[in-house]
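As a starting point, one isolated chain is supplied in structure tokens, in the form predicted on its own.
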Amino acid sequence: MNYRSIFRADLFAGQTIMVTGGGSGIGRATAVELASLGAHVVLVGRTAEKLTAVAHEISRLGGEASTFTCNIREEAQVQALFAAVLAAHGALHGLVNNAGGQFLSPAEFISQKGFHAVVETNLTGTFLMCREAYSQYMRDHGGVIVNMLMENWRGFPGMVHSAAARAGIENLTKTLAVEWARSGVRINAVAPGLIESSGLDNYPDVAKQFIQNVVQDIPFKRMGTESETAAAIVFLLSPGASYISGESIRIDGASSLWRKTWEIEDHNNAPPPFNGFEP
């Protein structure tokens, strides 16, 4: 397979792991980086033609993966997606919430259905995943979860709705890692910051250009790539990490730490951003 992964070719070998919202962009390039270090991957989304285009990638790269579509807001359609992936495999060693959607928007003009949407989506759905996840399988076998957050820890102004669930989703985070570690569940998140990815596409060509000024406030002076982010995913996953639980990793060029009290001037000499896709 052509992704060049940091890890080891054979890492998750004979494991299924699942990837939500994994027909496109951080869901893509997670689901393509453990399928390229043998694990059957199980893409997750609500459009099966994203999902069926990203699964036929991975198999002409030498890979496996399947789909299935659902809808995670939907409590009955989350039972069903774990019940028909245990039948079809019979094990799910790993768990990738990444699937959520916001828009941006100043607060006071976010409606109550708005707010709600973003609220059941980003954080309403990835409890049900974790729930179902463990009720139906890692209860008895154990497992891993990684969920996904933003960068938020200094607010997020314009996406009051996304920034509540992500805060929501950390401390769900912290609080699963301890009630199920009995059953040998490790549970953490990550926190990208700006990153270079296929979700931008869906912003208005103003907030594009807000985006390319915020860039110059990031200490590293430059986005993060999918492919990093992946990175950081797949180490959660991996035994490398398996005393590691309840953590939140931030992935943001060390963004969240600076709050313009130290000035940083122009420079490139960020280390040079990665790409698995790249020969």
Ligand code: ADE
Second form
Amino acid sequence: MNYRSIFRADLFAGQTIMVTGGGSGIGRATAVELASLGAHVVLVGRTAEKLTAVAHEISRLGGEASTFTCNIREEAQVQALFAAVLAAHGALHGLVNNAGGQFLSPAEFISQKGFHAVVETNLTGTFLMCREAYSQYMRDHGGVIVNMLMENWRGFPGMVHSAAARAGIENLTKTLAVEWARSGVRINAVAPGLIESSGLDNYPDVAKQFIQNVVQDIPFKRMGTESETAAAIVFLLSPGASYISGESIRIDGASSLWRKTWEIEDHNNAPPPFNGFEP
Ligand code: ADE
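Here we have the form predicted on its own; I need the corresponding form predicted in complex with the ligand.
Let us now look at the entire complex, which starts with that chain.
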């Protein structure tokens, strides 16, 4: 495959790795990179067409993927998903809980229903996926899980629901790292800041303008790429991270650390964006 991963081409040969939300954005980039490193990638999401398009992309590039639709908020569907994947592949070495979603709104306008929907997708959905991966396979065989956070170090005005849910996922990740260590399971998380991803297309134009302004307040003066996020996920899945569990990595160009006490003039000196899809 010609994805330009920085990792060894046979790193995940013979492994089956599930990626939720694999039909677009960071999930797609992670799936393509894992397939380029020899994994059979199980793409999971709600929309079959999006998953199929990525599976075709992977097979055109010479990799292997299969697709399973599932709403991760539905316990019975999650249980059936793992039963079907294990029946088809016999093993599950890794799980990337990338699926999630939120909408921009000041907290005062978020209904209970809207708040619950975001918490259920992100926090409950991630919990159900972790629990079933463990009970149906990883308790007896070990495995690696990577969860998806957002850079919410100083809260996240405009997304109180998702920021709270992701804080829950971060703590869940720490708890499970300890509870499941005896089974040889490692579980970590990544916290992307502003990433130039297809997920941004879902926001209204006014939010897109807001995002352009925010870039000036990122010490690296640019957004991150999907590939830069995928690379951190792939590292956490790899044997190079064998002694890392319960940890979260921020992928944010130092944006969570910056405040107005230190002016950073406009510059072009950030490490160049890494994009594995470029020829
Ligand atoms: N992506 C976003 N929300 C999802 C859900 N509830 N189930 C699976 N994939 C999703």
